[in-house]
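Below you'll find only one chain, the form predicted on its own, shown as structure tokens.
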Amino acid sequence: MNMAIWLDRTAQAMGDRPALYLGPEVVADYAAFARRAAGLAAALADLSVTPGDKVGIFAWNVPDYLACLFGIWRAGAVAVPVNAKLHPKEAAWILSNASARLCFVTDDLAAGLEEESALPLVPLQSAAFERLCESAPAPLVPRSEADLAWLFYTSGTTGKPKGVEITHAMLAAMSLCYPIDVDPVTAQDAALYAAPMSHGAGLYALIHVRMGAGHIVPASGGFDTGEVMDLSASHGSTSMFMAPTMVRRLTDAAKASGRRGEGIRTIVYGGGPMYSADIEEAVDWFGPKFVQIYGQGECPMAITSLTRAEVADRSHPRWRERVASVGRAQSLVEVAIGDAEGQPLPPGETGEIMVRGAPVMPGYWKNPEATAKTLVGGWLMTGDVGRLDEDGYLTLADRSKDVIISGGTNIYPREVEEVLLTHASVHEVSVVGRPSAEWGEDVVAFVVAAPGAEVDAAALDAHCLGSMARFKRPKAYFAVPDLPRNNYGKVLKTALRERLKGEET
């Protein structure tokens, strides 16, 4: 099934009803946003583009980002959504990779993109656009659940990123969760874009369009936290997917504001690490509206959910180990924590996370060594370290590159760094593993002090040492303004463990 007709049910049912929005404007409702996406279908055939091809989206969270969306999708073509923040030489890569036939870009990205790339761009907002989507409305392309729907590039830490095949299955799988998993969803409700809609937010956008909700999209084209909280409280029951820095920053200066979020239904958080100092003090100040998920790219939104109750929960025996963990599978997948052979564990001991089920990619576009590395036995091997316990609940301990192995044993940083964050001093924190030629490695942290404070090496260890193994503290405690992170908002510890070279040990 073809995913765009989603929007063409919606439309049917509630074309009156307000769907997008540029800040607290109404752009578009039901009916004018399926016309303007069948009418960009019509345009892309009219450019050559056929079912399967691929086209690009490089640009801001703007109203028409959508229907480029459901336009490619409708024109049985693949979208290859790249993230804004990239310099125009990486996307040039990713679209040349992709084989994209064109691209839809917003003006300010545009030039560089021209110098990079030699694809035909299409600018959102201008007049050319618009006279793309007044073409004549052209029919639903028939696509297969096996047909790709979404090139989905990781971000490439570690060399050149790969591009995930997200099939109409797989966004249908992932769609179907999130009532179910996640947070239902009805009409009076609105999706807002804080986050890039070339990533979770996005994705999002589906099950959204099918129950008729709205879609905000911020004037700024990005994440204000002044912004959210006023256009949430002018909307009334928004919903938007935040990365973990994310809900800091919007704690942070809800706090300093004296706001409570007002608006604000839900916050599903995911794509990284969060603390549980963190995820206590958002829940504190801005009640039950937060819900967490745990999915890749490989396997989009859906591989874990932990409810806004669970969240929230401060009576149950074990709730400071279940708001530390990523909740329990979702409906659609199993989960499950394998040895190095890749053999199933028992609850409680540690290994890769392993996922299968209908959300999970059938590989990687042009790739098929990566595929068969990643693709084993019928699982997915996500590269992530953690462990089940008896009810079913996963903790994640680190990315397996991220593991500091000290003395012959596994040290797992996101342990050290959640006790950290424990401490008043600590804003933000990551711990890496510096080269030791006794040990092995040896870890270390790099901290970020929380204003008005010093990091104070005495204090932190003796915190350590009263809340874990001695051969878990760090060795040395670096002070830093911030952390390293890469366009996704993920810390790069490949550039914290840069700095340390050359370091006496």
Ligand code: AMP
Given for the second form:
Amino acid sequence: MNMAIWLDRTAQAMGDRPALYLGPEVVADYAAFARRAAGLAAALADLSVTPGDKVGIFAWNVPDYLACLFGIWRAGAVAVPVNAKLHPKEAAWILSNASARLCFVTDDLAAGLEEESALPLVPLQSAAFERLCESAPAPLVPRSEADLAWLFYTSGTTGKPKGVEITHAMLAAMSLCYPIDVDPVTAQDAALYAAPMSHGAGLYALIHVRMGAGHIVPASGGFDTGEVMDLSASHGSTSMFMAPTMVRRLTDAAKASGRRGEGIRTIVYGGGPMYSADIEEAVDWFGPKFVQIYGQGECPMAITSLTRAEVADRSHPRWRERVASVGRAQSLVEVAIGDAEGQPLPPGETGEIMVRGAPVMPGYWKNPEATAKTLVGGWLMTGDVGRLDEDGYLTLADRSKDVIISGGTNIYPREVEEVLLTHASVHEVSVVGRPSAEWGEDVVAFVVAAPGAEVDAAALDAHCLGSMARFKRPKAYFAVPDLPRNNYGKVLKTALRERLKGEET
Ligand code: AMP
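Right, and the form predicted in complex with ligand AMP of this protein, after the form predicted on its own?
The complete assembly is shown below, putting the previous chain first.
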């Protein structure tokens, strides 16, 4: 089934419901949204895009992002959303790797891309784009479950990004898990696009289209804490995806302005480690608005979830343990922990997280080698290390490549970071391994001090000694003004390790 049919269904049932918003303004109801997507699908066919062809979207968040996605799918083509924060060279590499036929762009990104790529570009927000949307509507091109819908380029914290093949069946599976495992959706709600639509926030559009909810795209096209709070207060019942760093920023901004996130119904967080201290503070300030998900491009948004109640209910005897976990398997996947040979391990044991089920990718685009390393014996090897408890709660230790091996013992940076973050002088921290002749690796910490505070190695050492084994304590602290992050806000530990070159002990 072509998943674009969900837009037709909603347009038939509730065509006059507000669909697309730019800031607080409605710019299209569902009938107009569906009409634009069908016009674009016809225009793509006129531009010689045939079913199975790839079409890029290199754009900031704009309401017509969704018209493009549904137009591309309606034409039977495959969307290749590219993060707008990437360098035009990186975007050009992705579009060329995907063999894209053309690319939709927002104005300010067009010139840069044009220098790096010979691909035909279609500027959004232009008179030419409007004409394409007004083409005589095209019928929906039938697609099978296994047909590709989206090439999702991994954020590439190491090496070149890989194109995850997302099929229509995977979109269906991950979308259906959302109301079951994450948060129910009604036509009164609105998805607010605070995070890039090229990533998880865009994937969540589908279920909101199916349910007839609104889609609010901030006028800034990016993440502005004040704007998110204003839009939520004026519409009400908004839900949004945020990376943990965004939750941190929202909490800081809300506290500074005395606002409590009125109108925000749900913040789904994930995509990177959420430190217990940060989520506790966020729940204290905003109330029970938070749900966690754990996923990766290879099984988008759909591996585990930690429900609103599990995040917020502190009366549970194991609440503290649970809030530090990523929750339990979502409805359409099995999750297991594997040993070095990929054999499932019993609860309590730490190993690589393995996943199988309907939302798991069939492979990487044009990359059989990486596919063979990642899909082993029917399981997706996530590259994340963690453990399951008896009740099925999964706790992530780290990415396998970030684990520090010191004196032959595994040290999970996350554990050390969690402890350091509870010290008042620490605003942000990242822990990595530094090559050591004696131990193999030493633990070292890069620390961003809290406003007005200083990084005091002796004080932090004493703090660590109070709650962790001696061998896990950092041997050195480096004060930094900020942490290097990739375009999705993930800390680039590779860049930190790079800074340590020549510092071997
Ligand atoms: P990406 O494919 O770019 O979405 O990155 C996926 C990776 O982000 C996962 O393999 C995890 O390492 C990390 N990740 C995703 N969700 C979480 C979460 N809730 N907690 C900790 N790490 C996460």
